[in-house]
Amino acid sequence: MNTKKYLLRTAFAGSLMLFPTLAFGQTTNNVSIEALLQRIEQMEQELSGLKAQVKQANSKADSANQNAAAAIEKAETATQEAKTAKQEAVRTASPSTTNNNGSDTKWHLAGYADAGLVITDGDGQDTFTSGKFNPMFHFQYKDLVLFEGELEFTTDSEGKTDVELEYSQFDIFLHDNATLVVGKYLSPVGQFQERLHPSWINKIQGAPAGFAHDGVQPANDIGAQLRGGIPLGSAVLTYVLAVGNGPRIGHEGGIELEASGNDDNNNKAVTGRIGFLPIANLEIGASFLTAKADGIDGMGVFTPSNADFFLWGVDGAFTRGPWDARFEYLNGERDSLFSAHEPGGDVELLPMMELEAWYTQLAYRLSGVTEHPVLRNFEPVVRYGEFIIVGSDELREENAQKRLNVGLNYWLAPSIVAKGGVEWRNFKVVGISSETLYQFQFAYGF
């Protein structure tokens, strides 16, 4: 029974009760009118309290159910956000997972782009960078092949804009340990190549000495790779073996290891890495090239008219919470060959030549110090290396230096970072100025 109509008929019957003495009698045997009426007071005082008491009863009911309906309702809206938020999840890792005629091809856009600033000591004139764009696109079709590619738009020197295919292959999953590559990929040799050098991975801007175009690792290949991965227990090994067209003898009679479309001579390069991880956080690993660059057509005149070049180096990486720390060696050596600078030129005999190149890199997220909202984001990082050539007098004027950078990042987000750095050069030709450079970028990926 609702208590507020209890209470009320509650003091109706009391009333009712003292009626008969009040109508037939002015007294009872101990009673008064006079101490009636003070009971009858006295009791519509209590009737009164009463009466507030379920009212601040049913006003705490009412709060109650309101805060409980408000509750239901946040409950309800943050059901809802977490579906829409796990939807969008799932658009973002996948943005076309099935075509609207049901098709199985998903496919994927990603990429990076920087800009950036350099100011110099030196000879050179202080610039802003035009930086890149470099588009990635994926193309998959079931679990059977993966179309992936990559362009890089730049500027050059005189305002033009230069594009250029870094990669274009197709990978064929043959089993969940192999995987067939065939077309156009980023060398496996060492990591920097294949893995480092997008500008919002790459921890300082440019790469290390002998690590980019005239160094000793090879930039990419045209033609075919079997590389997978192998658990050991708690440990995984991974495997790259490649056959491609392979180098080729440079202008200034260097080698050339970047890809070309067609090879120049029926000799084929041979590529291989292993990776060990005995734990998920460390990689240890060794590569190899073999290969033979062709000359001149000597036809028994000149020889020789090929030469052998063997490159082999070793690599290591430890990533953990706040660390990244890494290295890399690598040593190539080319034999002694008669080559022409141009088809009908003058013929020369490049003599051996041996290039050596190396870099140890540290960097720290002070996330592993401080939750400070703004500190945290900051990563020091500091990288030395040398690139040491034997054999090319003129390579060795241009390229062969001693490399010290010491950087500070900002990372914006998982993707954008801001970097300033400075590079010290100190170059091993006798004559050739050290230089320093202020290095200063923006870059995303995306």
Given for the second form:
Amino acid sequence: MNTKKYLLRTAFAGSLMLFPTLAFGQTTNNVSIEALLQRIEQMEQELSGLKAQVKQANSKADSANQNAAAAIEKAETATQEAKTAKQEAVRTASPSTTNNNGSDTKWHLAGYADAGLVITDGDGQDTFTSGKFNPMFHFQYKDLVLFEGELEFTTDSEGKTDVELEYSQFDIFLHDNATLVVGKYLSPVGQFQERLHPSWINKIQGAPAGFAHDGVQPANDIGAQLRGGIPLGSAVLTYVLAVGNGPRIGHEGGIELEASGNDDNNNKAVTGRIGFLPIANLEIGASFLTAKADGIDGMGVFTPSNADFFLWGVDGAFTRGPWDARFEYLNGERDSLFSAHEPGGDVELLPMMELEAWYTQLAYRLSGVTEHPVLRNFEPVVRYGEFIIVGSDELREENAQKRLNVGLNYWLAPSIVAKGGVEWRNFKVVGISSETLYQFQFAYGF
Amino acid sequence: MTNRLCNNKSYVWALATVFMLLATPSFAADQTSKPDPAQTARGAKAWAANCARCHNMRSPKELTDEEWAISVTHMRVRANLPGNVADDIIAFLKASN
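Let me have the form predicted in complex with the partner chain next, following on from the form predicted alone.
Then the entire complex follows, led off by the chain already shown.
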């Protein structure tokens, strides 16, 4: 369009310039006028030709623009198709996820596994351990319900595969600050059992003394919980209140703090924990458990009675940058009761039993002092703890001890770790030799 | 001491019931919301503050968006995260993925 205007202007200006000449020429030479007219006519023809050319050029430009628009549209379509194909490829490559189309239900397979080697100077043999394989299943319906379950596969000393259900629970989200949990759940007492025991999180190969089987740390229970976190300004208050089947009397009059499919009495155990985080790096908590446990049936003149069991504990953790420091303390007390030591044994009066366990642990990631690509992944760790048992000589002989762990971890990835460490077990009962274990473990959380 | 606590169990039940009744009206509340830059920023802060309390922080690239959504919901329960904080963390992880 601009070219057309320019040509018209040029022609018009040329005409104006010619008019004076015409006037003078009329008086001098008619032949010149005719020549000029011919020239004007010629120019008009040229102008018409140029107009035609401009029109043709504009037409070509319009066509080019249309082609360009079509090409852009095609490119956008191709980009969208590529994006869709990529999403589909990701979905196909991640069979554990099925919600790319915004469906109401989605699921996720996670878990952890470990394998290791234990060398001991005690009565046991040096042995490779197949460790554990713990798949975890998460099924979520919208933002209303999450079902989560964890199995634990281990190999026993005879080569058989043991399978245990660690937890199997429905999380029903009532509110931003309240979740109702029903089913089999990990005990909310303290921090270790519920949050720290998976081998890719635990910085030492095993649990602290008193925090594993036959210890004072409850493992899991079956019942219901109400739990959540409540912001208090910049601080956070967390709470758990649980009602479950509760513990049972175990062998030698000990207390079995593991979930049982059927309660041994009508009394329900009440468990709770309050956690307070004044700042993000610091968490302190207090827990309790109160329950009754029935004595074990047996022979003799006495019939089994039940006993009160009460547990309380405190815990704390400070985590900042490469530092990870934590402690836990648990104190449990079972009243005296009539019970057999083992099913079918003689029923007798078992004295009150007190259980006390604690540990403190400090770990430091070398990334705090070096950027070296290898050195920065090392993490020295030390843990010291104690398990005290009063009221059962048999259990005291088996488990009461002081335990020191010193280890060095290497993190191949945030959830893949190779651990090496030494564990010194100093048993409390005179006559039982101390034991030193050299432990190596490879763990992967996925 | 145990007897005293056992006698108070009815009180605990009542307390739990009242709490649940208070919480129930929000049961059907839609917790999904479109992430915005402010939410993503809050999520980044919450992610850094909460995840490292128990374990190493995992890269947002380790899981897909959907896997993160489920995984963080699991951690909402395990770590007693308020629901809105969990939503912020999910928004951050999706934005970083």
